[in-house]
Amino acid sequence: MPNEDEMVVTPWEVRGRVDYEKLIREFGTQPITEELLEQLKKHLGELHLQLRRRLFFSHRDLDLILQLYEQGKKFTLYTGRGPSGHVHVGHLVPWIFTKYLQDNFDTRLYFQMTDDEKFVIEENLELRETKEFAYENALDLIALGFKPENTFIIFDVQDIGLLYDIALEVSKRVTFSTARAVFGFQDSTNIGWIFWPAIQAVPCFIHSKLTGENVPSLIPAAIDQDPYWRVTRDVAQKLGYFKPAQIHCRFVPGLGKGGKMSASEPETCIFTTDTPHDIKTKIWNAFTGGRPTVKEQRKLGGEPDICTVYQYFLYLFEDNDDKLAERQGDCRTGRIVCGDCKAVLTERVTEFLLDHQRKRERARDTVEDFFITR
């Protein structure tokens, strides 16, 4: 019988209790040190809460990116979305951080909508659906305040003519043996899935094709996507490009017990399209670190470290570090109970998403201004 706490982290599945230090060792990445944070602070001023609270915890060549930047070499940003459904709050977290980097380093973002990947991987999705989700997901990106002058959204199916020559160059230099070792491909894996990592590599290098300027790229993303960049880094210099650098974030937990937020468990996700009623219902049914009764909570205190409600404050909905620490202390000592935190979080998430939904609808008028083939 499988152990529900056993850690499984791949680009397509995350489950179990995630040991981030173990992932750093297994993936061969580097931890973000205090020294690196100080170096970032020189360029960013006040550090974003996702850096201060170590939500971004690991990297590849971030130190090299900063070294090149200090020498006058700019870089681009690259991240993306696999459009298999509506966007949830967990997806927004690294996008908000990406905008923070873009604003402070004044750089371009190439954002890849992988409608092709989701079609070849997800048996229950039609290509028409993944393309529609890609368009809808783009509205969520734009609603966060990105600007068309330096943000370029790539829709893989629509833009394949722009991507294909670089994808071919990458694919020619990656053996099936390597791909199978990295991604675990089987004899039953369809060939679209096997080729697709070559397409995901393209935005690392697309800036050079569009502008003639060869600069490195920095990829803010969850660490489960790291295997793609390991393969890309292996071929980058053979093609005359810089190796892409990465900065990895932790997984935003769902509102259930254990695991990252996943659209496959919609009752544990807060989607950007949810109504205030949906939001309240999901938060009030969330798994917490509280005791079975209010009396026990007052006496023994709660456990914020395992509480999904507290994690929402940590990741997005409490910018003030002192207030977050106060909430944590009040939970541990029983001065507050779970209903207190749920009420505050419901109010903050509802306010945030109602504003986001208004901006999302306005984005329908400008979305084509962000297309890379505009």
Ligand code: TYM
Contents of the next structure:
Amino acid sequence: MPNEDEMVVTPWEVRGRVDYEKLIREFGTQPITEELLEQLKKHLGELHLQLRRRLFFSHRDLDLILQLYEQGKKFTLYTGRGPSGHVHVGHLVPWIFTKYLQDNFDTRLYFQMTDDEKFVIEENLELRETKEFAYENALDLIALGFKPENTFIIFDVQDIGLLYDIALEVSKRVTFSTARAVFGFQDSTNIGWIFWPAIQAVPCFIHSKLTGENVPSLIPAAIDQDPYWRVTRDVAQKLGYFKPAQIHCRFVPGLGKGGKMSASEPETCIFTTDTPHDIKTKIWNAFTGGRPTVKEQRKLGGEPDICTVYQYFLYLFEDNDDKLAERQGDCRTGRIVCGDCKAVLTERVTEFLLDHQRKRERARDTVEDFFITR
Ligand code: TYM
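Let me have the form predicted in complex with tryptophanyl-5'AMP next, following on from the form predicted on its own.
So here's everything in the complex, that chain up top.
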């Protein structure tokens, strides 16, 4: 019998109670220390709430990237999306953070849309569908306000000619035994999937190919993507490139009990295309840290630490630290109850998404300005 609480974190599956300290140890990454935050402050000024509240908690070589930057060596940013459906609020987290880095460091972003990955991995998706979602998901990225002159979206299937030579170089240097150990491939895994990690490695190095300038790349993403970088880092230097650096975030939870926000559980997942009615229904059905009755809650108070609604304020929808602390205190003492928090969150998410949806529609006119092949 599989243990429901057992932690599984791979690029394709996140399950159980995620223990982030343990992931740092198991994946061999570094925690983001106070010292590193101080160093970041020199370049970023006021720290983004995702750093202040430790949503971004782990890294590889971020210290080195900053050191090189201080010596005058630029870096590029790289992140991406596996377009298997519409984007949800969890996906926006690393992208919002990437934009913050792009604005402050004035760097290029390479963004990979892996329509090929999702086709080989997802049994029920046709290539036509993953290509369509790639286009639709690009609108979400653009709606966040990235600058076209510094942003280059790669659509894998369309742009494979640009990627293929570097992918071949990578694939020749990764044995099946390594790939199996890192990704858990089995005899039944299709061979498209087995080759595929070589493609996700390419944008770490593409800047060099396009400009002749060999600079390191920094990847903001949730920690589920880390296995790709372990393999990529092993081959980078053999190919004459810098090892790609990473900054890892935690998972924004779904609105149900436990687990990350995941499109496979649509009722607990807020999509950027949801209507105000969908948003309201999902938030009102959310798992909270409340008591069985309002009377009990007024008396005993609630538990923000286990409350999904509170986590949305913490990680996304309450930038003001004092107001957040007040909400937390008021919950613990029973001064406010779950209905109060749900009403405020519904209002904030609705306002954010209606604005996002307008920008997303406008992005249809400019999306081609972001294509890497423009
Ligand atoms: P995908 O589409 O699974 O996820 C896109 C990005 O969202 C992050 N993410 C989350 N972050 C916070 N909370 C969540 N609940 C949550 N769920 C997903 C993922 O870590 C990712 O950063 N193979 C990749 C596509 C890709 C990529 C990359 C991602 C290609 N190159 C470089 C990051 C960096 C994928 O399927 O992502």
